[in-house]
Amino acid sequence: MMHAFDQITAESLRAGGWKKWLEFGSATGAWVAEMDFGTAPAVREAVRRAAEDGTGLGYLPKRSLLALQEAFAGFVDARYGWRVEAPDVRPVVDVLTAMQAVVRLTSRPGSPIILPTPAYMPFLTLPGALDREVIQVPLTRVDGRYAYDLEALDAAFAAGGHMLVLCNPHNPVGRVLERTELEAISEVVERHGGRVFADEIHAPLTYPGHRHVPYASISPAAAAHTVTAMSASKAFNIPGLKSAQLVLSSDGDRSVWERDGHIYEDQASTLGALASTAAYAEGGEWLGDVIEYLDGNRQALGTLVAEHLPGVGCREPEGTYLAWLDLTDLGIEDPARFFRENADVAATSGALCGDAGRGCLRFNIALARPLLTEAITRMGAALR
């Protein structure tokens, strides 16, 4: 049966004022991480009643974080098992302003940052902002599923390296890190007195056969050495109310935060605040209906991707909305640049992910399928 979501077409988009579909003229937007859904009704109840009445559009009132830290919470422990207190949670604009707090106030100064590679492009920029280096890894393969190699990871430690960028669900390869996986990680911070700022957005958006395990949660040892962020912004599709939320789960960390943390806190937004309360209370059927349609989207991808784009390299993301097609075997310089000007898509050149993202590009999936098969029909037309 059609489902509502087939119907969002890219003039409606447009219209709509979506920026995925704005800066590049006509192109399909599949760049961006913001999907082409709306969002939850609950979300968008929230957002009109704080603007109508006003209760939104002042400074964040304790009343309303508390609202918040109590829905994250409650959130968190229902999908992933994950016991978090209320005050442990707090509120800052979105998961970079996270991670500057995180790199200055608990990692040590003049450290450089340890980057798993490809990665979320402002991960590769933004130390340097702090006056931080970036010490990329490359992931590795195993089967064919990108995973950590601990080795180099290891020697990243050794050359001096302190806070490790764990991003899980991964942007922009898909993969859904395992428990055991997260504990081998675990232990080579631990051997080398390291910290892990975990960037955990994706969290809600996995799919079946693959489960969310917040990386604090493993044991002690891992909380003891990671702050976490999260937030509503990419599974309820409101990037635009800038309101995340850092987990601290160590006595340590919230002595720092307690002392400096104010700063970070001070600039989140209350009509974001209040969103993300309603998105965690009572957005899970829409979310549900959400990741049914993107899971029903990753395997069309695979499928138009076998049809279309031979000799491209696809695996299905485990989570996330975002894909990760490998061009290498074709030679093109740079693909992102080729679709754009030769089928009219809009994606995210591997290149901006690090050095082991050169002759990939991660694109988009959350679109209207109509939309999705016909922009890779369109990049199969421009390789022939």
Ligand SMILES: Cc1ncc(COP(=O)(O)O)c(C=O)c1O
Second form
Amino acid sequence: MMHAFDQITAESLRAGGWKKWLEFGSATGAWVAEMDFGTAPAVREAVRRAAEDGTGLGYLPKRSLLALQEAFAGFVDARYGWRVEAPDVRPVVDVLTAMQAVVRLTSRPGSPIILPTPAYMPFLTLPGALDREVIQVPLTRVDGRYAYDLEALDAAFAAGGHMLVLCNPHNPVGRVLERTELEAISEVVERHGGRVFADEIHAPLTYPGHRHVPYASISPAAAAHTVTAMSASKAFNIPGLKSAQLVLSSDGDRSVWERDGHIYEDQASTLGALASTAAYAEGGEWLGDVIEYLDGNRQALGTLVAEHLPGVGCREPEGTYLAWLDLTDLGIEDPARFFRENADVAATSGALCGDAGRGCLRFNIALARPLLTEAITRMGAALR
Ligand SMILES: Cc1ncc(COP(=O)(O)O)c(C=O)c1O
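Let me have the form predicted in complex with the ligand next, following on from the form predicted alone.
To see the whole picture, the full complex is given below, headed by that same chain.
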């Protein structure tokens, strides 16, 4: 059966000004983490109303903050069974700024950042800007499925690392970690008195059979050593509205934030907060439809890769709309460049995700299915 998203065309996306479709000429946009499906009607309405009556154009008033905190708390309770107190939900401009704040304010000064790789690209470069080293800890593979290497994680803490960046659901490999895996990670962190920055920006985007478990929700110990960042920006496709939420879950971090958090909170966008509130409170139906469509895409991807890209490793993502294609057996130096030049498809080079990503490709499946099919077919022709 046709879905309205099937009708979306490259021309309409370019005319709409989407970065994913504008930066690489005529190439299919399968790189930056935007979706081609617009956003939820409730979000559109919130933005329209804000512009029309001017309520979204000033600094963030207390009542809008309260509405955001309550909508967020309701959303995470309903979806993940995570009970957070509204005042623990803090507005920030985006998740990368949240990470800077959390590293600066809550990790041992000067300590290296522990980063499981492959990783979201800016995680590799942002610590350097804060004068921090990165200790890359390659994920391991168990039956082809990525998993944390607990011994290597232990060694990274032993080598002086203090803060672990725990990205779940995982960009780029698409894993949704299970509770037992989170518990095992937490044991290692606790053993070393470590800290966790939990980036759960993709949390709403999990597929049937997988359920997001907020890391800070697994135990009092995990809550005490963690600061969490979430946002409506990926699931509701509003990264340009610049709004994320940081969740405090320990008294120590609450007092640090009370003292210094205003520097970051002052950057938060009012329009973004209004849109996020609408997304969390009223966007559920649209989100359900998007997840169903993406689920169809990830299944189609499996079939398409098997047919057109023999020798390419591909596990369907458990969460996120980012697929991870392993081309290491084909010996292509830079797969992203190869497909840009030979298939007119723009995806992300795995090498940008750390040493463990070399020879791989991050491919964004949040495309109209006909465009997804066309792109993979062209990639197959290029390989042949
Ligand atoms: C895992 C992850 N973290 C953070 C970000 C960036 O989020 P923000 O735009 O809120 O800084 C992204 C964007 O794709 C992401 O995938």
